[in-house]
Amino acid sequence: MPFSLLRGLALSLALVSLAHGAGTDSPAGGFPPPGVDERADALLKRMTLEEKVGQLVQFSNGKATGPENVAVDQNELLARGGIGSIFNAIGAKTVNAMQRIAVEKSRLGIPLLMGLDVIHGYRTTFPIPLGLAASWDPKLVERTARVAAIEASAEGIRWTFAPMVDIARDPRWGRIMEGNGEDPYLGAIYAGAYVRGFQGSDLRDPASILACAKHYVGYGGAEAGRDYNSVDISERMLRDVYLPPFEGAKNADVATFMSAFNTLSGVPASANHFTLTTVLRGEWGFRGFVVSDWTSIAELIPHGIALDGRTAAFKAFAAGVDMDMQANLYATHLVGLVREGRLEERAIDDSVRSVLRTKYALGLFENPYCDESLAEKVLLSKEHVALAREAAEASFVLLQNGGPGGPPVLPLGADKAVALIGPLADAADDMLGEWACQGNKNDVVTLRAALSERLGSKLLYAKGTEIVGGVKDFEEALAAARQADVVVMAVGEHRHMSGEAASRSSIDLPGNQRALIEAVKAAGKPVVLVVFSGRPLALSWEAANVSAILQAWHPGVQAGPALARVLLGDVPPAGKLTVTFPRSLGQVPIYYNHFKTGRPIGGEDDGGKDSGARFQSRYIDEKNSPLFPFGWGLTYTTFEYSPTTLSRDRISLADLNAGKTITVEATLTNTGPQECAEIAQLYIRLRGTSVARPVRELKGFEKITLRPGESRRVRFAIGKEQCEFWNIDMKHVAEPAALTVWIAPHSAGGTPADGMIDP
């Protein structure tokens, strides 16, 4: 089917119904659970027309999350059914009020479904996503979700608009520290974990919640990283690349998705009828619902895909769009529509059936209101703080330890006096990090404060300097760091120079601190980095000029204790990158699983290794190579790789499709002086396929613990799955093709082994 996303601007009222779900042949998978269709059937029968358009409709509780809040009398809608969620009320006694008056008030007592963007921990704060994912353990992240639940739940909230699973190649792009980075396998990996973690293993369990995958689909590639922007790719970029972390969360179940504010190849996602239905809902039997997201169905008019609200109303809804989040463009125009005959009762039907049925499945009817009592008791416990600590620590990736050309200076000698420098180091609220929900700064140990109670009077400190602005004397830094016999520097971003509607033109450390480093770097100690920020910054003056750099993100509550027990190596860092880390702004966007050209640079990765030869894909004045690849991570000891074997070099098309595999193996051997966790990395690459594959993709990892001097065989196997692709003809596939595999600490390592997939 060719990519033409102008159906969905050419609606019959057939297309209308399928867009809802009517006449879809695809099998329900676990979600919805079975029995609520019967009783959502059943109360549908009951309600007017009216009543069933309000269920379709959302508003925020007085709180702006969006550019325009829209003005409505809230509690007189709620007692005539003319809201069917609310988002963005905050406490149990708010949210319990609301609730009230919908399930008491209102003629069929049907209750809200309350939401709110608990994206990264409710009020116990974990890392930003970008930084969860640097664990490569989804185990992990799962467990975060949970607690996000298990407190949002607490006080009433039963629908988080999280995860984001935006494939995100720009780091100007300021969501990118909402999602989990450039890969779409490692993507759908943490699309499930998170979908399992906020729903748990029954919706009826008053502590989950649902989930909702958004932003449906292509909003990390806006243009020039500027959020909000366009998206233009192919419908085989689509379908490799952005749609793989979606469908992972709707195989894990996911009730609920968003769709996106962009435009998609011309038509915005918010009334895509291709992405909505003939995707979503079509190939992947999709049945729960989709909400816009914050005025987006409004946003069609700017757009310029229809001239007033009542257009944008009928095309949003005939893509697939069953809830309008803040526009009021479904509660003025639906009932008018269908009553012109342009929309069939039975299309606005399906929607209101697919949001009975989840207020079913949650068991709100049984239970609408919540323990005004619960939250004291739950929210930041003892274990709650715990794991964020445990989480903040597995989220930190050693970028450097020893450059340029020196010895390793992490971890800290605990004998060592230590000058703490930068704006970031005693500053609460950054450590939340954007979208921290109910987050509060008076819950946060910072690094300062950490290091104090470990080191006592053997720390100097001295800010230096704002982020942003402030003096450029670095007087007091420099002293400080006279006196010592190590520096660490807490440099970055505030926390709101990241997260939506914060895109940046420069990725290079703001303001003053660069120079900041300069000055301290004078007085000739060693100098290890702390970065602070939502996104990979341009680091490349850093590495040449610093000892050490740690990426820390924004860690949460437990930043300060978390950075203590790593740079004074009670526990080694793990993290591994799971986003690429550029040189400098010119080489934006850049990632690895980038396709090969036909006149390339050095070695079967374009690593940048020149030649000298003048007509190659390369720049005049910087290496196509990053800074820091997809996949790397340091650690306090070495491992080394064996080279990669395979257990047959040549397999068929017949036997892959028949479930057979080729095992891939490598030896892992820890060569240095400390017991530490690497995470072994699959990689693999196609040629002389229908089309063009990248240069290397992941399919497959697994982090072990070595003692020093152990070794351990690591195995992977590669099937028809680690195989498929969407082909020359737009089927997904696996085709005859050269196969050459990697076991790598990273995406621009190892030693390759080749084999062949026959005829």
Second form
Amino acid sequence: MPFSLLRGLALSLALVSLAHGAGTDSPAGGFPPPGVDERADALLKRMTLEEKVGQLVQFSNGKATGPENVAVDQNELLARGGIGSIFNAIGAKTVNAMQRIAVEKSRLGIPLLMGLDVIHGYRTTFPIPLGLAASWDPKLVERTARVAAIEASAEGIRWTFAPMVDIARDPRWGRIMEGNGEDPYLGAIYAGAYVRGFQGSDLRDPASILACAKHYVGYGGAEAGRDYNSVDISERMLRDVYLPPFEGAKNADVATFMSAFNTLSGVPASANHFTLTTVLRGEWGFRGFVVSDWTSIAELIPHGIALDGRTAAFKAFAAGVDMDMQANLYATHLVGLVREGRLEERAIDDSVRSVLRTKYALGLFENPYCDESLAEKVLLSKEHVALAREAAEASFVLLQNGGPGGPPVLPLGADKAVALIGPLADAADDMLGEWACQGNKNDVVTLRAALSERLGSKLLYAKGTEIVGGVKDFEEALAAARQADVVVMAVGEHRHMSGEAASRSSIDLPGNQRALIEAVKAAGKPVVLVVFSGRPLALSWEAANVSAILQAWHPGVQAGPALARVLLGDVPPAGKLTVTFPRSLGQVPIYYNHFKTGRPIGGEDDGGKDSGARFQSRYIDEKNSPLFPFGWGLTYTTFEYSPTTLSRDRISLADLNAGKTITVEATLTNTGPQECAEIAQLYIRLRGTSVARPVRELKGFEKITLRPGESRRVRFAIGKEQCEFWNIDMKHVAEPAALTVWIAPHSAGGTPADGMIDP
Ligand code: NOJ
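With the form predicted on its own already on screen, would you show the form predicted in complex with 1-deoxynojirimycin?
Full complex below, order starting with the chain above.
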């Protein structure tokens, strides 16, 4: 049965108080911290209805990160307690000045929550989140978030609109750069890592900032990869794939959520009682607050579920959105809706209490201002920049080394003459990536600068062409290539080709870059591509025509030094993809954890050339398999995996439910020339279950460093948690099943073992 999201009942008064009546039970974790409830309650008693609604109102001060800024007199509103949060205010002085009006001029002196999109660093810019995810290192990601919080809070920001934990399976969608990729298990782990990093161990620490899990929910499923587009997914898919990262954030005590722009199975996410209240508050017990996305409440009108702003405000609030970002509809209508008896004041109280709780939790009442001399000491500190380099090195994914059919060309070693060619070799600004917050191109060390420092006169450089457009006469580039031993080509997308409102209908290398590669090849030198992009690009032609491909994403301020170290062999690459790289756009959406069809390919995946292959689920002109699967990544050594083994090949469902586990093992051996790290991955498949399950599901991973010739037994436990899914009755349970398990280098590798979960 399709699930009905916003129930008719949601429009009744009874439900409106329920929606916000998440109760006063103790939370499972550390948010809200002890004591804040009482203080929030005491303050609430002193507030007028207008002051209460004011706490649910948020405006941008400064740069617009949405279509238009509403014209309100913010200072006047602040002085009468009409705004609870300001975002996009930059710099300690500006932030303190606004705070001063709220604290010193308003009747109750309630401090403001100052918010900002601090996504992958504040001033010290780290790799884009999709790149950071390729490290498969949640601890590292947590450390980058911590540094971002330390820097942002030094300028008075105490709330970031991050992490973005939307699952994305379509590289056309520009915001794929902002998340952790396509896997729900990994997504949940990274969600927790970001939350811990931003919020720290104690929110009262002035260097802690509130995190915000966004965009709740389904936003990454935008049809055709076009930003803001509709999303229609089953409840099972929602629960199995799209919700787990949000639940991961909740389990790490995230203080806030942001409701998304999209419709979800017909019901806009910002008026979705099922997701915002039934699941978030009801099932998960979330006790923080939900902010809308930028004017997403007003967008209920174009979505067609409200004819006017008043109804839009009512529907969003009734569904469970506590704070209105930028639409000015709560400020305009909530008081009236209460006075007319359409909303209970009790429901308003619940939302306001949630907002006040966070302000008390942050210690804002005691300490509303930031120290205006702090930023100077903290931003871009030596340690922060060192972490930016470490994170960039961990984010690179070596997609190919020695193709097609040739010997490995990486690492380059320091004795070669290198021709560095391409529009991204010296593109400081583009290294920052989209959503670079206070990132500044003057802080960036480019690949050209770093290689030139390392190689001196052995480095030749030619830009070749622009990222988009530019010359088609590649003589200068070809001449440089002819003089060199090896060619490194820095190609890809500029930073604004991904991110919000930056969907592409082609995922090829833009402009004349492919033509540039083709021209440079004429020099007959090995070509190494360094690909900078905010999404997987379709690199089939490139893979067939160059020796090596290093996926570098947008690596941040230390792009150049990190790349130079990996290319020259000081550190081996260790990243692996958390998103599938297709052969061509026609395969999209493509992701590893898909279902098996009833007519899978019988023979070879040969792109339709096999004449006996009719009536099978395949293309007549393309393979089904991706170019580079989820989990893929090479390094400067080789690893071998033994076949997977199980400690027992049967387990009863009762034993599984009682906490017993099967131990899964494989031997990993470094069979190559140098010490490197490998990310061993655990996958399962369940068959014979009440609903179809994906061909593989990631259930664990471990980063292991081995010396040449060294072996290690890799071990994972499979228990109830790994085997649970949303079954035919929409219960999250394990079922009797045939179980296949792989310990593998990527989602298309490994030798499996079979077992049974007996009834
Ligand atoms: C719109 C974006 O969708 C969201 O991610 C961001 O946090 C807000 N604008 C605020 O800038």
